[in-house]
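First, one chain by itself in structure tokens, the form predicted on its own.
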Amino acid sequence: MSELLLEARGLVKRFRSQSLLRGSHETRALDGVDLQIRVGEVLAVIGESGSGKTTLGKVLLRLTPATAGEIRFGGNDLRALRGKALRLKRREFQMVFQNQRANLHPKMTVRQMLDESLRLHRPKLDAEGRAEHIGGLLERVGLSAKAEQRPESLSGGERRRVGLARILATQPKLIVADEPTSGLDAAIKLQIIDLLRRLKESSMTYMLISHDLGLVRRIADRVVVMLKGRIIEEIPAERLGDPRHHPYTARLMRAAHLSEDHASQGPSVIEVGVGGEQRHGGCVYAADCPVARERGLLTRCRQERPEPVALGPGHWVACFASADPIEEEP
């Protein structure tokens, strides 16, 4: 098994709102996650909108600040570095976010912004020595052609692999891509699925945020599932679609119709619209959960917060009804 990366304990995230006909309001976009990375693995972390994946990332990489719990990096001590220190350890972890078009300079080349990246993340390096590290970037994302242009003549794959070579010039130890794939064209999103194919053969580590699970399928290890701020279920990425799953995971691979099709290779987004207010005793699917109701477990799913219970090797679920295999009707 592989060194240990990232940890995280107990995270928990609140964000208080306020309205006229609810007043003061909390949401728990974390809920207690306990989560963990290895050198050289793909995390990817699914689940519909608004379960916490991408508050997760920020909250893993020093974004946006935790409530409580702990995150441990390279067995540094993550929310307690200030200042220079973390200036200094964000160099190791980097973000690929949805809007790439954000993120770069409208009036920079390609050729520009890497080299900008270079002198911010690695001073040391002189202009040769930049020249040398962008053309081979530029190879690597499959851009050499592009250095001279600008973003608004670049297509959408071609923003967010321009992207990726200005996180790659940081030489970072973990990158965390929300959404890579997401608003892209067939082809484009095959470009950027075969660039990360290339970068897990790399050794790179990375975690992966996707409602994808064609996408998740193809290039992750390792799967956790959320669900309103929690992780409900860990999975080694190919035995998704196995018999026993956590209900909510199950409904999930109907919808991405992996659990009848278990090598299928065409779209599967997820998006099955759980309801129901976000409960902080009880499990968040009791609400929605067919399986609760038909074994009986309602209440006990309504007032109890389920542990972990291991269903095979690397393989567990919070759930109550685990015992058994979890297979929905349709």
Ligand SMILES: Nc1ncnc2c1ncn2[C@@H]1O[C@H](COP(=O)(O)OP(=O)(O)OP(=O)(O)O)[C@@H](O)[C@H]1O
Second form
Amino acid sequence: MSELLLEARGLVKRFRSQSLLRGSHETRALDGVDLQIRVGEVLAVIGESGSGKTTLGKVLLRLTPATAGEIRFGGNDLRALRGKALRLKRREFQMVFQNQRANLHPKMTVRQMLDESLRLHRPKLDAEGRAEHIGGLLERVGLSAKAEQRPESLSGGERRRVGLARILATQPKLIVADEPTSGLDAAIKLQIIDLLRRLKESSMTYMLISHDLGLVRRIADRVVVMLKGRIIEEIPAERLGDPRHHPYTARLMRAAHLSEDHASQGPSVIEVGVGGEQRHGGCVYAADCPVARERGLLTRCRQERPEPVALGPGHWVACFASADPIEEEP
Amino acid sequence: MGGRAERIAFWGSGAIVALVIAIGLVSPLIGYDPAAAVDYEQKLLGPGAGHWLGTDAQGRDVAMRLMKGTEAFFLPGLMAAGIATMAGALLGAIAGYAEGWGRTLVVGFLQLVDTLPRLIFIILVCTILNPSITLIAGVAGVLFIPSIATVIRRKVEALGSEDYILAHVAHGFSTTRILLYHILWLQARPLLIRQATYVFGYVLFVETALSYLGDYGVQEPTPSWGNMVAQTRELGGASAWPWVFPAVAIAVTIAAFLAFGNLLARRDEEAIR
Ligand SMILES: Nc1ncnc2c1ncn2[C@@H]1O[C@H](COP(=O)(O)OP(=O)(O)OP(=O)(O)O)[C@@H](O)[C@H]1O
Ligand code: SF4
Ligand SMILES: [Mg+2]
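Counterpart to the form predicted on its own, namely the form predicted together with the ligand:
Below is the entire complex, every chain and molecule, led by the chain shown above.
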């Protein structure tokens, strides 16, 4: 196995919101997350809306401070870095934000943005070298004709590609791509997928946040499943669909399957609602878990936090019922 | 946007601003001795061939004095605008972005200065120090720092929580570059243009007001638009020629600067949006 690029341990991120009516309210966006990313792999993070995927990406790249936990990036303790040291480190990891407007300065043209990135990340290039490089980058993302445009006159897919081009300009060691295909129509989606694939071929390491299982299957090497701020399963991408999935993942897969049948064009997008308040003691799925009820595990599931149980190479689930495989419903 | 009327207003006010600036730049190159210009035989003439805009009570050419009078406010006005916008932008950016004691210090300073009523404070400074117009302009510039800083601070605070600014942090840009270039230059430039022309107009206004109110500002025999208008006090109703042109010049110049600043800022907003 290749060498570790990033390792996180016990990450916690709490958001506190004040509201006049409800008083102070706390969200545990990350509730004790352990994660490793190896050089050259594509790690997918899946999970429903609000499960903490974006927060995980931002915390890992120090875009939001973690409440607790440890992050090591290429041997450095990331949380301890400050000021200039942190800024220099930032060049080694980049994030493609979920909100595509967000990546781009509204008042700069595509060329200006790329030029600025190159100035910052490749200070040795002269103006001519930069111009040449910009040409290459634009070609790579298929935007050669849009160099002089500003974000407002670009489509969602084009904005994403500018964001990617900008990130490619920096030659980062790690890219976190947050929902790179959401909200795009099928054709543009394919362009992005194609681009992500080529990135993978050039052995770029990235973390792909997505609830698009089709995309995940096509690109990822390894998948982690998040629910309410925790990672509840890790599995090699080619084993998605394994009968021994975590009960929540199993439900996700079924939901995705259904939506694939219904809307046969394009990859499936998962979205299953999980109700109930967050419980910090027990399993985050306890309130909705059919398996817990079937097997009479509910009391334990509500009180104890399930630890990861290894099921095979690169596959574990955090579930008390995982000792015996869970049968897929027909 | 920008209809025909706005276009005319833009170019019209722009022409006046350009003219004032050109005169302000050229005037110091032309020699003028106010004592030698006195000629009582020519006093209080109306506009005519020898004296385009007539003469004043001492027979001095009004057109010449009008031109030389720009020196009283031109450089001081530029200086005040420079002080106010640069310091205002910088402090506003710090107040909007920084944390900790730096911010506390800046906000405290801004609040303190902001409590001072501008014109009254300037008059107070004048009665105590009787300073040069340059110093007065400097004081005026400082007095405008808080209002500009507040506008900039709001802008910086609003943008600071925008995702794309976070994206720029993530990309590895320094705070200085984000503040100075991505926020101030690219996003707050129109605001600063507007404020700068306003402060410039204000200095002209202050110079006029001081000359009119008492023996402050630029003193006779050195010409200023303000002390030219102030001659009405000595003239009584004898003749309007000595003061009507400077009065019009003051009104038109202030109006043109304010209008041009606004319209230029609007154009800039549209161009870079
Ligand atoms: N700035 C914030 N302030 C307060 N709560 C936040 C903030 N950002 C995220 N949260 C909360 O943290 C939880 C996780 O949010 P996050 O954005 O990480 O979810 P996500 O998995 O990326 O969802 P999606 O698929 O919708 O993008 C949510 O409950 C969200 O409301
Ligand atoms: S630990 Fe219990 S509640 Fe959680 S998924 Fe397993 S069976 Fe269900
Ligand atoms: Mg998200």
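We call the rigid core whatever largest set of C-alpha positions still superposes within 1.5 Å between the two forms. This one's a predicted model, so the numbers in the text were calculated from it and none came from an experiment. Positions refer to the first chain, counted from 1.
**Student:** Look at Met108 and decide if its Cα position differs by 2 Å or more between the two forms after superposing on the rigid core.
**Tutor:** Yes, Met108 moves 2 Å or more.
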